[in-house]
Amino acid sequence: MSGGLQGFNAWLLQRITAVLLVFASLALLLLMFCPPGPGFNDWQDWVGRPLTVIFMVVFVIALIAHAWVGMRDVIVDYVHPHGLRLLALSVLGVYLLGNLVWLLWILL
């Protein structure tokens, strides 16, 4: 498999996204200590705050990059037929990109 996301680069991206996931999770937990009121409009306003949106987007982008690197390595290591490997990577890529588009559609 060729490309720039191999070896050290993949390892480094995996570690950076893990750190981002920790910090974004902590930030979202801190934001949860300032919960909105019990109504739907209160929650909608809370999710629409710029700080909440930023941390949610950073969290999901880091999560998707982290999942891509980890699952790609598992698929490359354990799925040996090239056609099946390509299919599995394609399905994973479409799924992860679909989740990103869905989140951006919801938040923006």
Second form
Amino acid sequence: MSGGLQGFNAWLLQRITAVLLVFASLALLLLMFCPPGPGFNDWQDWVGRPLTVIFMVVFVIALIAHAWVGMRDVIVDYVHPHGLRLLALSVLGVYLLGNLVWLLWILL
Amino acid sequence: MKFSIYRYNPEADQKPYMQDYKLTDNELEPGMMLLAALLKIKEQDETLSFRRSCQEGVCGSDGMNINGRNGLACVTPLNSLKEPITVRPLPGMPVVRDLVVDMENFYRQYRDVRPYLILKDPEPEVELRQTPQQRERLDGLYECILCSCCSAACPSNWWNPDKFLGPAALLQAARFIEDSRDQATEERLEQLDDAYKLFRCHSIMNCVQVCPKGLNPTQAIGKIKSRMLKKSI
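Now show me the form predicted in complex with its partner chain; what you just gave was the form predicted on its own.
Whole complex next, starting from this chain.
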């Protein structure tokens, strides 16, 4: 399938990204307690703060990796015909990669 | 007492069906197990087929699905079951006849983990010794009787029985990985490290719920994973 990213490595990545997601979510929630102000521009500034950007980037990368491993597991479990599985994995891959690029585009 | 039992004879029946049986109160004894009741029913209808041998939960022959839950008929008390008692063959396994299932794939999974000590050094003249602590590591692993109740309850095993090894075989893998006398630990860990053999397990824990010996295959699989983690660092 996707080279070295299966079996134990995929499992480990799933666990590591899960922990990262917990930390990044908590950090972002805490950052929201220092409210930026009511207006659109205030929030835009908040999103532009280095600390927010760092945690958002960590969150987005961890989320996409976590979703790839998890969704791929579901597909490998249930979708057995080779063609259909390849199609499902391709759609998933393109979707997640598109999201990753798009989100990083916004953030960076 | 009412029973509803799965019947299928591939040579005569178009498809499986459920057949009702009754046992009167004077046929029942206090503390009776389900297997004893099945043997009574077999006196009424000798075409009913099921496996059994030791009748005390040691041989693992009479694994079946009892009121929706896998277990050994010989250690399942009748008074613990709701009527009508519905008995079916172990799910996910090909039916040979009535409650008798084809265990071949289960044994293939078992063979795949090489369930025996592998030595690279020449065999010693005397027995291989273990400290009590080393021996303790095998507790909860060696007691498996291979009844296949766990593997037949595992959804991961239902979806990928050809590539996933199932809880019973993985428990055996853990048993030999944890054994201080075994010298093929590395190879065993490497063999299990692919997308299917071990990592189709998603800790659903049906195996733990149904094991008639009270074993915990999910925990055994966890032990293998932590061994892999230690190896990778």
